[in-house]
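The form predicted alone is given below as one chain in C-alpha cells.
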Amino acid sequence: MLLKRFEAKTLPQALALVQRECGENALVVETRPTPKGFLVVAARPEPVPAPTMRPRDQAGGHTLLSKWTRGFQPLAEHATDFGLSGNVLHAVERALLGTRVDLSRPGDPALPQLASRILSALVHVAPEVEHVGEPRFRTLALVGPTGVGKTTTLAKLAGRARSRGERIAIVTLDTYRVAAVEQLRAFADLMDVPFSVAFTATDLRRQLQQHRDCDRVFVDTTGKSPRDRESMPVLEGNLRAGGCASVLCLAAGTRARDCHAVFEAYEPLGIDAVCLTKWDETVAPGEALATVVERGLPLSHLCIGQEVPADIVVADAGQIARAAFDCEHAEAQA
C-alpha cells in the first residue's frame, strides 16, 4: 500500500484531491490541521486479483478461494461479521505482512492483539469533544439525519457535563418536530440549566452572547435528509453564525453507502467527530465505523442504550478494534 501526503487550506479541498488522485474508495489513513491547513495521508485501494484457475475439490466441484491469508482468515471473517470494509481489512493484513507474526497459518498468538493494534490506530477518537476548557467546542452542535438519535445524544452529553460541574446551557434550533422543544425543556428544566428556542442565525447569535459565561452550550439541530441539499445552507449558516462546532450523529447499523452519502451532504458544515449511535441496536456496526475511518473522520462517542446520562461512552479505539476481531474469543481458541 503506497501512501501519498495531500495538503490544501481545507479539509474538503485535500480530500478532493485524494478522491482525484486515488479515486473514491481511497483509504484515508490520517487527517490532521498544518499551520496552512489540511493535511491527508491516503492510499488507493489495491484490488485483489482473482485466481485465473479455481481448484476443485474431491468431488470435482469448484472450491471457493479465500482472498486472505490463512493466519487472517479467521480474524478477517469475524470482522467483515461486524461490517468492517475489505479496504480497511486489507490495509491492516498488508500491516501484519510487515511484522514477524506468521500468516501462513492459523494459530499464532501474537496475531489477534497485532491486528487490533493496527486496527486501533486507524481509529481516530476525538476525547477532546468532553475536555474542560477546551474553546473548539465550547460551543457544541448535534447534526445528522432524522432518527438518529440527535436530541437524546445532546442530553447525555449535557448530563454528562452537569456531572462534572460545568455550567451548561442548551438552545434548540429545532422548531420542526412535533414537541422537540417541549421535550428539551423539560429536560433542562430537569438539569436545572438554562434553555432557549433560536429561530434565525441571529437569534442564535444573541442567545450564545447571553450564555458567554457558560462553560458549554449544546446546540440541538432539526434532522436533515442527506438528500435535502438545499436546507443544508441555512443549517450551514446557522452553525457559523454561532461558531459551534459540529458533531455528526450518524446510527451504527447504517449502511456504508448511505453512510457516505450522509457524510457527502454534511461535509460543507465542518464535521469535527462524529458519534455512533444506537450502537447496542446492530450486530453489524462495523459499516459505519469503517466509514469513518476511511474517510479519516474522529470518533468522539458511542451511545449504547436509551437510558440519560448513563448509556454513552468515550470512544476507546482499543477495546472497538477487540470487538472488532473478537480478540478475548480469538485468543481463548489459540
Ligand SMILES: Nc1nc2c(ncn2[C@@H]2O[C@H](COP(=O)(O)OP(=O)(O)OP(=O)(O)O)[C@@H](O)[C@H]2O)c(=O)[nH]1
Second form
Amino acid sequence: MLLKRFEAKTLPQALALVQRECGENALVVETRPTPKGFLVVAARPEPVPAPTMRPRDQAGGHTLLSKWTRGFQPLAEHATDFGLSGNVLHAVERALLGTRVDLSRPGDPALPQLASRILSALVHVAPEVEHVGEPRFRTLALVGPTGVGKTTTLAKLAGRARSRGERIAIVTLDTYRVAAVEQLRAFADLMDVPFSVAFTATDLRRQLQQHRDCDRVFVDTTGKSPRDRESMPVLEGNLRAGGCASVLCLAAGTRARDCHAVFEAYEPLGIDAVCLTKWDETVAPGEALATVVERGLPLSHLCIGQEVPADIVVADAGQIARAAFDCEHAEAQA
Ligand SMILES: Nc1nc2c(ncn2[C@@H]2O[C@H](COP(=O)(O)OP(=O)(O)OP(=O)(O)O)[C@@H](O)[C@H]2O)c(=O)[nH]1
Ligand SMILES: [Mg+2]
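Switch over from the form predicted alone to the form predicted together with the ligand, please.
Below is the entire complex, every chain and molecule, led by the chain shown above.
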C-alpha cells in the first residue's frame, strides 16, 4: 500500500486531491491541520494477490504482506530483528508521516536519521541517577529478579561513584542467598568502602543514619521472582523505611511478556529507573527495550559484560536508536 501526503488550504481541497490521485477507493489514513492548511495522508489500496499466487517461505508457509510503508520497511525489518515491538515501530512510522521524508519508496537519505531521532525521543533516559548531589538517588537500591546482575551492577555503580570522588557506603539486604554477603563484601573491600548487612527495616534505617555523611549509599537486595507476590511487600517495606530509590535490573534478553510481568510485580516499589543488564548476551535487546518504552519508564544504564566496573554505560537514547535501525548500514545504502 502506497502512502502519500496531500496538503491544501482547506480539508475539502486536500480530499479532492486525494480522490484525483488515488481514486474513489482511497484510504484516508490521517488528516491534520497544519500551519498552511490541512494535511491528509492517504493510500491507494493495492489488490491482494490470490492465495495460490502468494510466495511461500522456506518452511512452506505463506509470506505475510508487509505492514510497513515501503520507505520504512527496510528500517522496520532491521528494528524487528533487533527485537523492537510493532507498537513502538508504528509510533515511529506515524511520526514520520508528519515529516518531509518520502515513505512511498525506499532510499530517502534523510529517513534513517529522522527515524532514529524519533525513536530516541521515545526512549526516556535517566542520567540523573548518577548525578552528584541528586538527593532522590542518594540511597540507591538495586532490585530485580534473581540472577539478573543486581550485585554486579551495584559494584559497577559504586566503582564509578568512587572514581568520581564520592564518599560511598554499601549495605546489603540480601541475607537469603548463600554467599551473597561474601560476594558484596569482597567488592566493598576491594574498593575500601564501608559495608554492612541489614536484616530488618530497622537495621537499614539505623545503618543509613550512620552513613548520613556519605554522598551515596548503595543497597543490594535479594532477587525476587515476579511471581513471588508474597515477599514483595517485605522488600517494599524495607525500601520505604530506608527512603531508597529503586533501580530495577532486568536482563536485556528477557522476553517482552516476562518483562511486563516483572514491571507489574515491581510497580508497587516505584521503579525510579531501569538498568538493562547482559546487553552483551542477546541479539535482540530491543524486546526488553520496547517494554521499557511502552511503559514510559526511564532507562538509566546498559550493562555490557561481567567486568567491574568497566562494563556499564549510561543509556544514550540516540545511540540505542541508531543501533536499532542499523543507521550506519542504512545510510551507506541510501
Ligand atoms: N555477560 C554479562 N554477565 C553479567 C552482567 N551483569 C552480571 N553478569 C553476570 O551474571 C551473574 C549474576 O550476577 P549477580 O550480580 O550475582 O546477579 P544478582 O542479580 O545479584 O543475583 P542474585 O543476587 O542471586 O539474585 C554473574 O556471573 C555476573 O558476572 C552483564 O552485563 N553481562
Ligand atoms: Mg545479588
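So that the term is clear: the rigid core is the largest set of C-alpha atoms that superpose within 1.5 Å between two forms. Fair warning: this is a prediction, and the values are worked out from it, not measured in the lab. Numbering follows the first chain given and starts at 1.
Annotation: Cα of G37 displaced by at least 2 Å between the two forms, core superposition.
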